[in-house]
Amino acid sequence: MRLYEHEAKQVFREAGIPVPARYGVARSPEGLDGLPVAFPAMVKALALTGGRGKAGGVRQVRDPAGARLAAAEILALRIGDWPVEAVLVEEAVPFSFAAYLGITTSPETFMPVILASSRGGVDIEAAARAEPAAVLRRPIDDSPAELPPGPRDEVVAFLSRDLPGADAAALAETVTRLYHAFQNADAKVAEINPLLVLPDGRVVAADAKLVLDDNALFRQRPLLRRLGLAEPRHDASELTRDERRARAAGFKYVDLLPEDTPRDPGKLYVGLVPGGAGYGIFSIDEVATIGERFLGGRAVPVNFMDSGGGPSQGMVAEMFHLLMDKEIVDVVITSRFGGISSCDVFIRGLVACLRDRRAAGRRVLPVYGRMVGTDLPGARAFLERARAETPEALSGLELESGNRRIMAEVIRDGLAKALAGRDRNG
């Protein structure tokens, strides 16, 4: 669940992180008239998506007329295909430097990672691709409730190199308090971009992003009430492209990596089509564990997926299409434990996907997995006929039937083969 900027800043303020003075939120240009604004001020689009500044959704204004004009123009925008329905009006903070500070969760270890850079106010992913040394990534082992001094001091030292005049104590306090807010709110992401360094060395969070873990919202009812939210927000703009695609197709899907994550050439990115929610969670954990224990930490699970009970053949095909259309995915691991669902419907959907993609010249990825349970004899017979009829289309499919081997072994062998094949072919 994403928070709007003014909501995230309220959480940061409660955690002791300095933020600009807030004058109010308005849903129309006329709504600014009653706000106690001191100029110059900032008028900012409130939208649950990135890219507001590039889209013209952040303006500095110097008088009431300019504020109303900026509000009118911003409220007419669509950012990331989503309309802007409100604007935040707050203090304009003079500054000397802008930095970036964020905390997220590693998809490989599920531990917090602090990201820091003196290149604030920019797309941090693009900055990392263009100049990797400009971004510090500091994993925090064992996810302690409070940030230990060692990692804190490392982040402060990294930032201080390129932020002359920044108060090291103020930086340290902000890093510590941001980590506290991240843990205390059960967050997936806590980000300040930009973190402004003022002429006197103090720091201020000029922007704020906070994404809460949906699975922990039951613990965050007090926080939601403080933000004026009676219920968790489930806004469609929170979804990634592929999450929206899956919702339209009728199945549950969650991206484990940020949208447009840059590819690490040393990693194997693993898409997962499991046989249910439990198998989905198991598959994520097993891919990460096997990758860490046997593959040098090179295997990265990309997604969670759940078809629900009794998916149609078309839905099964779309689940595989989605992952094969996803550029970062290298290999697909699948499991079908036929209970409510049918192994026969599953294999027909998978084969249809592979045949359609091969015929259309679309990318076909290796698929490794296992199926067992309801309608297994019919599924096995169909797969044998399909292999005889279209061997080329199914050449990358290695699917075991029956429960002679546990799924963990199937995953391990599949990842090892996929990694060896990828390394061999460059």
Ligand code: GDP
Second form
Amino acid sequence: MRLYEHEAKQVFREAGIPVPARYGVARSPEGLDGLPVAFPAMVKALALTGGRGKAGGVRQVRDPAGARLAAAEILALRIGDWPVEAVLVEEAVPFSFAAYLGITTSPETFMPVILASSRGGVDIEAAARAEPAAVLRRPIDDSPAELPPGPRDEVVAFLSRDLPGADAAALAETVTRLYHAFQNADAKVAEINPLLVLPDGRVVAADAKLVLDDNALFRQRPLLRRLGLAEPRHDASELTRDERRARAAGFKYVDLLPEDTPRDPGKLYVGLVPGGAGYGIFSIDEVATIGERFLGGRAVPVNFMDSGGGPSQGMVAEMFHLLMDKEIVDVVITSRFGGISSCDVFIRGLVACLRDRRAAGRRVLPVYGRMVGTDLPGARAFLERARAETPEALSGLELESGNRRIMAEVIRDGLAKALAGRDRNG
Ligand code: GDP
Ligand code: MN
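Please give the other form, namely the form predicted together with ligand GDP, since only the form predicted on its own has been shown so far.
All chains and molecules follow, beginning with the one already shown.
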């Protein structure tokens, strides 16, 4: 669950991290009237997304008229896909430098990683790509509750090199407290960008990002209560476009690649329609491992998916549609392990998807897979009939019936054929 900036700043303030004085939150320009504002002030879009600065959602204002105008203009913005629901009005802090300080969780080790850079205020990913040495990545082994002095001093030394005049003790306290807040809130991400260095050397968190781990919200009720939230917020702001599409259709789906991943022409991007959640994780692992061992590391799994028990035919079709509409995907690997779910419903959904797409002239990707289990005889008979009726529509479908071959072999064959097919067609 992602917090709004003013909520994250409240958590940071409680943790002892210096933040700008808060004048108030307004949902309309009139809402600014009566707020105790000292000028110059910042008017900032409250939206569950980053990049507000670039989109014109962060403005410095000098007087009440300027504040009203900025609020009106910012409230009319959409940033990314998100409307601006309110504006935060707070102290404008004069600064000498803008640094970056963040803590996130390593997807490989699940340990916290501190990220620090003296080049803050900007897009830190872009800064890291352009100049990797400008960003320190410091993993914290064993995820202790409090930050040990060793890594703390490393981070402070790294930042201090390029922030002349910054108070080292203030930096050390901020790193320590941010780490404490990250652990204490069960956060996935805690980030200050920019961390402003004032002319007198103090530091202030001018922006705050805090993403709570949904799996730990049950024990973060006191925190939610302090923020005035009776219930966790089920916002969709962290979801990708296809994750929102899947949520609307009622099945679980996770993109494994960032949405703007550039396609590497040497790779094969593999979409997965597995049976259940366990099979979904197995398939991801299997595609990656088979790719490493036999295909020169060229196979990239694209998604996790889980239909839940007993999906409808329409839902099965939508699961395939989603991947076939997804530009980066080259091939779909599927497995229906019929337990609660029926192979018959599965194959009807898949065939409906393929026929509809052919008929509508939409992109049809090759599908390799296997079905086994409940209702297999009926499913097999249906598929044979369907092939006889519309051979053209089903030409890209290779589906093993029964368990003569293990799924790993089916995946390996499918990927090899898909690669060969693509290399042939250029
Ligand atoms: P984001 O673009 O959504 O990350 O929004 P930020 O809160 O980071 O604001 C964007 C930019 O506005 C920052 O990088 C700063 O340059 C500027 N900014 C934000 N807060 C302050 C402040 O208190 N004082 C000053 N002078 N500039 C600020
Ligand atoms: Mn920022």
